[in-house]
Amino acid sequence: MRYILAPNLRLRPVPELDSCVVLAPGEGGGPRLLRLNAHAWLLLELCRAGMMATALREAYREAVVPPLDAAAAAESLDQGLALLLRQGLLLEKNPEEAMP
């Protein structure tokens, strides 16, 4: 399996408020505007080559290792992705499909 954007986002870095703000195509036709995290917004770049979600598992750890020890890298990635699909920022592909 592997994480990419959903299409037509326009991400806008805040480094100075360690954070990202994402216009994304709403349900209705209506642009949403949201503000990342700054572990959402790694993700997010992580996931803007298309990796496998090995990769992006040892990615994310290497980042954020410390502060958080391992246990809690895996947790936060878990709950990043989630999060991320939910909110329709990021696809699952599978390894066959072509990149977009």
Second form
Amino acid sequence: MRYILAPNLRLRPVPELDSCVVLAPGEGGGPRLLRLNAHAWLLLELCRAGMMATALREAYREAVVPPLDAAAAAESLDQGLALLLRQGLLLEKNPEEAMP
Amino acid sequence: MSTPPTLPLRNPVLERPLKVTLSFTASCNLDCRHCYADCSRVPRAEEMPAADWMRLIDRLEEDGVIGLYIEGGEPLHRADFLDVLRHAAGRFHVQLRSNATLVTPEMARILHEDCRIATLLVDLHGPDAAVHDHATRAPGSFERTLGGIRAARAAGIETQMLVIMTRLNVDHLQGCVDLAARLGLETIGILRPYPIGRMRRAWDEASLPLEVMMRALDALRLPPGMRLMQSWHPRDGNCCWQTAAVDPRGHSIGCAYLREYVDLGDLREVAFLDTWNAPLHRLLRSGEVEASCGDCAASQGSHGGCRATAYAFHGRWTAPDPFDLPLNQGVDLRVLPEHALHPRPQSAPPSGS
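Can I have the other form now, the form predicted in complex with its partner chain, not the form predicted alone?
All chains and molecules follow, beginning with the one already shown.
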């Protein structure tokens, strides 16, 4: 399993405020503007790199600031993924689907 | 009531703006007696052509702008506006401010499906034709605006109502709230009057004492689920920190409400980010003000309130905003000082500030 960014997103990093603003297509309505905190932004960037779920877990634990122990990092990652999936910013993809 | 601010007197600092107001035209199909843009029926020759607006929009995207707030005049009144709006489609979060009289069902479909606007903000001056049409000096405009709101909602566009509070409608604000509810709108903005354009020249007939405005706001009863936007205490933000604005000529002016006080340069000649970093724009955004209201700083995350009304009544960029009750300092908002009656756009702060 891996996660990929939903199509037609525009990411606007705002490092001054430790956040990232995302322009996303609306579902039926107009486009949506969402402000992500640093954790959600990090997750989105890691998913943009296209890594598999296991590698993503490791990369997130190494990159998250402040550092978290393995259990806390896993919990934070799962919460973040669930949120981004719910918001339609990430899509789940099976490995075979990911092959060119 | 206000408490001393606990935050440092600095606004958040953005290296590049997130959103920009585009005052696309100073032309309109109505003839509002308090028009900020002092609109004419025909666009003036100095207005930027569509091709230049499109180039500017490309530039803004490259510079990191993600939100556009497009207003006029009446943008839909200018024949080439849809070309520009389509050019921005899908690349920005677009909020369009309009009198909605030109929003037919077909126009609403175009705005939604082709131009993909996020929100339509519709100016209304009163809850019935008598009040509204008196303000617009256009008989029938009230019904056409309501038709536009209905068409926009039917097309699936998030639609909000905006009402600029004046002496002509202050006794009708609850009627506007009730009308918004009947139209199915979930957000109404009650906006302060700004002494610019025809509103400046008609300030004697339009302006109100601050206490009257505060009482009118306090008296409003919102139906369940309706959101009220207002910018008086305790929600008086210094929103300069996150935004910029461009006037119909393509000049960078900081904020649309600063249009008569600020001119940072023609964006066909100077780079947008150079105007963003101009000393006057930096000062406006900084939050370095003479006094800050703790309640408003806490709710808005910025200091000193609106820079446009602060400058209008005090003539200083760092002055407190007299529309904020704790910062009013005895200013009678019905009386415009001389410099506000005859404004001259500035490009830089006075030396030493």
